[in-house]
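Here we start with a single chain on its own, the form predicted on its own, put down as structure tokens.
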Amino acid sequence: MKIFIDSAHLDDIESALKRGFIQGITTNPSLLSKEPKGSFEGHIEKIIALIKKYRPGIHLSVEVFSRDTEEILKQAREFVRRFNYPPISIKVQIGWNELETIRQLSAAGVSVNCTACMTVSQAMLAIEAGAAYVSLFWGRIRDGGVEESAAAAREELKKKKALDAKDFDPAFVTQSVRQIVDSGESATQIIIGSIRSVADIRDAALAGAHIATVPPKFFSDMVKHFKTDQVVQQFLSDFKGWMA
């Protein structure tokens, strides 16, 4: 499974990019409001320099701001031509009217990365309309379970059998897509986004993601182990006394 940065800060996907293991970065809009405000197309042109510095032709998900079909197919022709970056998807969310835009754009040979997506049914809907990556939103998934919030909305939804107890686990959900893929034609690749712990990147691994996009926090954890910082400090003392 490849590792991506879900991140628009710069410090933090050079940090990344330095290191060498991410093979992608995605944003979107609420990433981006946590920067300090300026130029929308600066700063992804300033993530782009940073790519073309470190790891060139690596993939870039960059989201559109709008749910107007009609802006979104402007925008998204705009984020292509002003770019330039070959190796760029639009990030297109996943909605009845959408499906038309992501069709059309794969059409015109624009990569989508279909965003937002929590059932396998979203999933499918997105790869038949050609997305090249659908984005399933892990913790998200896992929280459609049991918010309160969103109780309502859930219990009709199952009423209809629209959704079961197994859309809310998203293990199930993403080996689920991940069987339709392989029994398929398709080359659409899953990404899992809404990560909440390195457990849920494990476990994305093990139900056959092919790409989990990290938030930069979780990096840290990933390559930390309190057995690792004994056995190299054993390894140091036990050489410092033989050199003694």
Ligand code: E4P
The other form holds:
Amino acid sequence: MKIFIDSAHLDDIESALKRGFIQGITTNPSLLSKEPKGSFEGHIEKIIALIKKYRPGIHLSVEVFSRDTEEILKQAREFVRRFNYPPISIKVQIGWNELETIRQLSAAGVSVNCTACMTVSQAMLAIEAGAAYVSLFWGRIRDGGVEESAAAAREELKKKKALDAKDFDPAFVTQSVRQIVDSGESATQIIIGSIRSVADIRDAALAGAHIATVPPKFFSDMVKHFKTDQVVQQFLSDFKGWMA
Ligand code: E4P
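Write the structure block of the form predicted in complex with the named molecule for the protein whose form predicted on its own appears above.
Below is the whole assembly, all chains and molecules, this chain first.
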């Protein structure tokens, strides 16, 4: 499974790029809103400059910020033109009208990352519409099964049998989508977003995700282990004793 960074923070992106373990960057409007106010285009260009410096050619996902079909198409085409970075993927949210934009963009050769997918059926539609990537939101899928504020919406869909308990198990959702991809003709890749812990990253890999996009705050916990520190310390002090 490949690791992407889920961030628009330039220092965090640079520090991961320097270490060579990320093969892509995903951004979204909320992540961008955490950065100092300024030009959206200028900020994406700074991210591209960092990619070109450290790891030219890796994946970059940039999300449209509209739910209007025409506006989505306009923004997507403008991102492709303005950023002029061929590996760019345009993130379009899953939705009825959005499927049409995914279809049109994919048919025109634009790589689409269909984002905010929670269920197998959403992912299936995105794959059929031509999305190059489907982003499944691991943490939010799980939250959807327990969130008090979503109880009414959840029960209504359960009553209609549009959803059942399995739809709130992110590992089940990921395994199922992977099975669908592997048994079909498409080369769609599954990106797991909405990571809430290092255990989620491991579980996403075991469930068959092609990619996990990881918030930078988890990288240090991915690399650290108290037994590693202990043994490295032991090696150093044993050697120091022998050299003395
Ligand atoms: C993925 O592409 C999204 O940027 C992201 O992972 C959303 O996750 P959140 O639930 O942390 O907002």
